[in-house]
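Only one chain is shown below, in structure tokens, and it's the form predicted alone.
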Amino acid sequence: MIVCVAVVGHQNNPLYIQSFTEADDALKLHHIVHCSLDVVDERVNNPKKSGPMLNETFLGLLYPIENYKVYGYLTNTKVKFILVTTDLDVKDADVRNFFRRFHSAYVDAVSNPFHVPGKKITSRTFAERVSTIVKSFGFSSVA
């Protein structure tokens, strides 16, 4: 089950963070997303030590913690997408497919002529589209 998704700008500024759990976990999930940025930077700056190639946008599993797994995706413009899930048996192909759809929604949102680049994404349409994508990717059979 997806518990949080985030879009982080190229200067590590949060552009969009949405949690799909109780309000109690929201702060914890924001912290997890923030901590994952160090792992993303490490993977991007040391491509020989980590698996993905420089032209590979899917960063894979960044790290597992407690009851969560954190996945990352990097766009060509250095915008980072973070996915936090409670499902511990997620297939990489499913996560890649999620990020492709999430990236498409992001591109549509920032292509809006009223969106200011580098500012938070406040589009209600984007939020609804993200919620629809998250609901369609019930990784867990329990969801």
The other form holds:
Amino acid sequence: MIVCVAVVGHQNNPLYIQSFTEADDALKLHHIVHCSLDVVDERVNNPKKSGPMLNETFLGLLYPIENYKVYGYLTNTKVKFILVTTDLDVKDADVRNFFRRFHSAYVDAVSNPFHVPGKKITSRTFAERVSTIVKSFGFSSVA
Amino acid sequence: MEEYPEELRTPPITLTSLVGYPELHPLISTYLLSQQPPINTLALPDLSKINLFNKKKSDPDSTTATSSPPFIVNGILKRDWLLNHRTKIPSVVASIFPSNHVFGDPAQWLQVCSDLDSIKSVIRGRNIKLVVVLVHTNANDEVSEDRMIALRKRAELEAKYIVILNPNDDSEFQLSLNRLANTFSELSTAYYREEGRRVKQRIEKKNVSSVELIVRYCFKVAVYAEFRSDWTEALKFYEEAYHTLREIVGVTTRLPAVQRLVEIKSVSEQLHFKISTLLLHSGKVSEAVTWFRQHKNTYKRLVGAPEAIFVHWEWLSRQYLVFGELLETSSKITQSFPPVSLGSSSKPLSEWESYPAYYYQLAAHYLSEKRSALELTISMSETPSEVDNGADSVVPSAYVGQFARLLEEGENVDMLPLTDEEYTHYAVSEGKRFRDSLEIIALLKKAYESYSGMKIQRMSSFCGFQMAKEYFTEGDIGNAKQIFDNIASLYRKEGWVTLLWEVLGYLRECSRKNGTIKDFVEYSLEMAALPISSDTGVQRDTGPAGPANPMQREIVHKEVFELVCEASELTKSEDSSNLKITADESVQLEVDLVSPLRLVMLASVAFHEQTIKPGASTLITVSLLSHLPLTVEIDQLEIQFNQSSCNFFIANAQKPQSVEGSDPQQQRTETAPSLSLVSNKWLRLTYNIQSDQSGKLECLSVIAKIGSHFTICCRAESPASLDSLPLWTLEDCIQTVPIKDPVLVFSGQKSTQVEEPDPQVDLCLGASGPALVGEVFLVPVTLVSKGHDVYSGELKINLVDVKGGGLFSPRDSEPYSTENHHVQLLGISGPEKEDDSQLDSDKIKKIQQSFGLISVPFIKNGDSWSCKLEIKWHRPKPIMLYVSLGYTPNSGESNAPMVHVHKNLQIEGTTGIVINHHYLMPFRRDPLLLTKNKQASESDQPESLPSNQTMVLIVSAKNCTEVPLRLKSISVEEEAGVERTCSVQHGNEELSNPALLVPGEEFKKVFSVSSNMNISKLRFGTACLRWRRDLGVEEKSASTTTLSSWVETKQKLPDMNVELPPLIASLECPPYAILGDPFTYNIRILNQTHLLQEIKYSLADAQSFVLCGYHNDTVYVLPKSEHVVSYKLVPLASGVQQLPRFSMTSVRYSAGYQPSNSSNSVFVFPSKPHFKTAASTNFRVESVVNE
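For comparison with the form predicted alone, provide the form predicted together with its partner chain.
The next block holds the full complex; its first chain is the one shown before.
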């Protein structure tokens, strides 16, 4: 189950962060998302280590922590998407698929002429779409 | 890792034993220990101790396990088995005998035999190997072969296992020690191999009664393998044991559930530790990490009974910690290895899993889980002091991971098994003894430092956050605050508002506990101003700040303002006594450009004009912005400038002014109808401002006073360079501007330039007309004060080339570059009618080529002062003269503003006099110059002059200016250092009266030049002219002035070639003729050569004359002689008449001659004239108007 998704801007500032958990550990998820930026930075700055992942937007599993797994995605405009999930067995393909859909939702949201680039995403439509994607992620992994 | 027993942590070392002859023991054991691999020795001084090895005779599993299957297995691993093998059970026993006991007295020999027998009987049961060492006591001991064989038989040993030591011979002793060591290692390896094989057989037979035993056997095999450094086999069997153990989990029912799990976990922990150590030591980091992950995943879910769940967390935490420590030590050893060579296909490892810090962090996490679980357990089963005494007697039992109750009944000590309940009580009481938070802090600190060292700042911040939280709950406020402060800066920078809110909440509480009111106010205000617009979803498990939402912001806001305004005390919280503002102290917050409190209050100040006149007023707009959630009422604003006289106050009309009276100086106070600062809205206030002081007027700060004890001092910022607020810029809200005027938004500055007062002094530059090259040109400068006194005045003079540049850098190619400057400022003469000494010597006077600085004495209002600039032109060139006066209108003030007056004037520099010259031959006498004829077409060739002739040099000076000039003298002077090769007459005389030269007029002077030297080149010297401007009416008086006012202009006369003319023709004719009166006209032809010259000549008829003589003829002129052609002429007409034209041709030189018109004419008087005799002068002056 996806517990948290986030969009992080150029200065590593959160543009959108939403947790989908009943357990009410949102603060902890914020911390996890924030910490995962270190991994993204390292991946981006040392592309050698991640060798074949060069030039790929999907960064894969960033790091495992406690009961969570954190996945990352880096758009061409250097906006980062972070996904935190509690599933222990996640197929990479599922995550990729999720990020692809999430990316298109994000592109639609920032294409709004009233959206100022670099500011937080407050669009309600975006939030709804994201929650749909998150829900369907659960389904597809079950199926 | 430290809590593991020593024997587990270190690799096993072979143990051997020495029996008898204790004198040699230290020597041998030291030597063995220094071997590679080292060998430990157990030294027994005599045989009586040999029975130590014997007591396990009754050990069931060593002897009876194979034979009698039905026996109860009480545990998996014996706690002290490994220790015994490390320290008590040797692999080899070396029995040492002195050689004389063996080879000497038969009684001693018998003793040796019986000793050997007893040793053998002891070690046989354990298969311990035997070595016999013979020590040479005396050099003359005889070695008897028989005894040796007997000894060997008795000991049942091969010959090589009997080692002879000779301590008396050093080199041989070393050799034999070496042999002994080799024997030991060989035998011990054999021992361990045999033991291992023996145990392995039991596993392979598959008839082992219980799985526990398989685990135990595997463990033993692995340890034996380790003893002989067979790491691969060790690893294999440790893994085997580990996997077998995993199978037990659901199967065994030997112990109560909780303890069963504890035992299995303990054993697996040991096995895992061994495996990880082996893997890491062989450099297989990624395999070790994978192994750990597997281990963790396997046991993570074996939580166990809920009441003992904390035991599980503690165990898990220890797994992380130990593995982290192992990683750290191994990465220290194998630093050269890249720790990350990951990528096992199915589940790739992230590089994070090879950082020790990652494990420390998780260890801390699980330890805190343990703590909370323990607390829960304690609170659930809180029946204090009930079982506490029972827990005292619980001790670890003989098996790893098992505990038992120690029952002492007199001498008898008995171990009773525990029930799960008892065990839980024991574990709880054990758990209470530890202060987990200290452990957690230590773990987090390790992780924090490790991450920080690797510049992984967000992870380290997270660890720091957890650590600081622990400090906070522990009550260590100082440490907590320091760490929180560090973290807060990162969150501020990256705009993680919820995290920042959390941290600030803790910081706020820290300062509340410390009683530092300023910090408390700062943190509270920052929190209140954070851009938290909607609920972030963080509800539960929040820090002391409460959930981050707009309502909480308002609560914080209210709380802090109540505190500072003393509307009420902080009665809600129990420690409110800490925070109180007493009457005599006040809280002042400084908000600068980088302060996080810019969110709280931001002051933007703009002058409406960029420059203002002193005394004139302009507008200033002060704009304040606050992001606090509620409206703030400001009592008073103070605007501070760098010129403190401009400071002013803005008072709130709605508040009673109590502070006004306290103002010592009567400073300006404005009143604003309202000073309420609405959230996210600019408060704009515009006022007049004026300054009398010139210079920069800058607004420094805006101080807002709220309540009687609280002030916020904001550094003023310019709207033009207003940095966007951190955090809020990311919010999706409308950007507002501090000033409505759209121009000022982009150009408004917090400072303005106050101009200097208008000068009230006239500066006149009175130069008239162009300057002449060479003369000292005077530019009168006059200062007339019209309203200002002039104090410490300073006159700056600058000469600048109009075309730019050329004034200062003459081109090197120019021949007379000795004068560096084409135009030069020579000096400044003081005011007229005043002595130069009046320019005080202490005042500045600095003159350079093109720059001058002169101090001006005090000039009273209405007075004037003047001086003259002396400028000399060396080259005709227009220049720009800049003169600027700086002065202060008031005396006494050293830093009084200067007033400046600037003037400039363009001055042309022109050439005053042009000198020309030319040469003339004597009248009616013409030499034949061959070069002249030859090169008539090539005009650029220098003209030649005849030698040995007297010639006339005419120097003319032409006035090229617009003004009349006076000419004092024209002379031809010798050049310094160059000998003149001709004599010039009339060279140096001055004119008795300076001649007036009107514009355009030319003055000529005639010199006669003669040269008798036989040379080819004539140097004439320099034409030198002295002149000055005509002073008009003052000329009379000025004629007596010093010579220095005369300008000297020099021009070098070019050198001339001379040559000897072969022929000279001269016409002889009287100066005038009288009508009808005949006269003789002679033509002399002088041949100066050594050759005969053939001359053809002719004379044309002329209208005005009647002549007699040859018209045409050819004559031969002899060498060095003269031929005269003579005619008689009678004039027929009066006036200027042309003589009959004579022409001749030299055949030898093909050169023709015709006299010029002027030399060929004569004036004919109608009748004989009468001349008065004029006074003869020494020289002749001809002033001829140039036609």
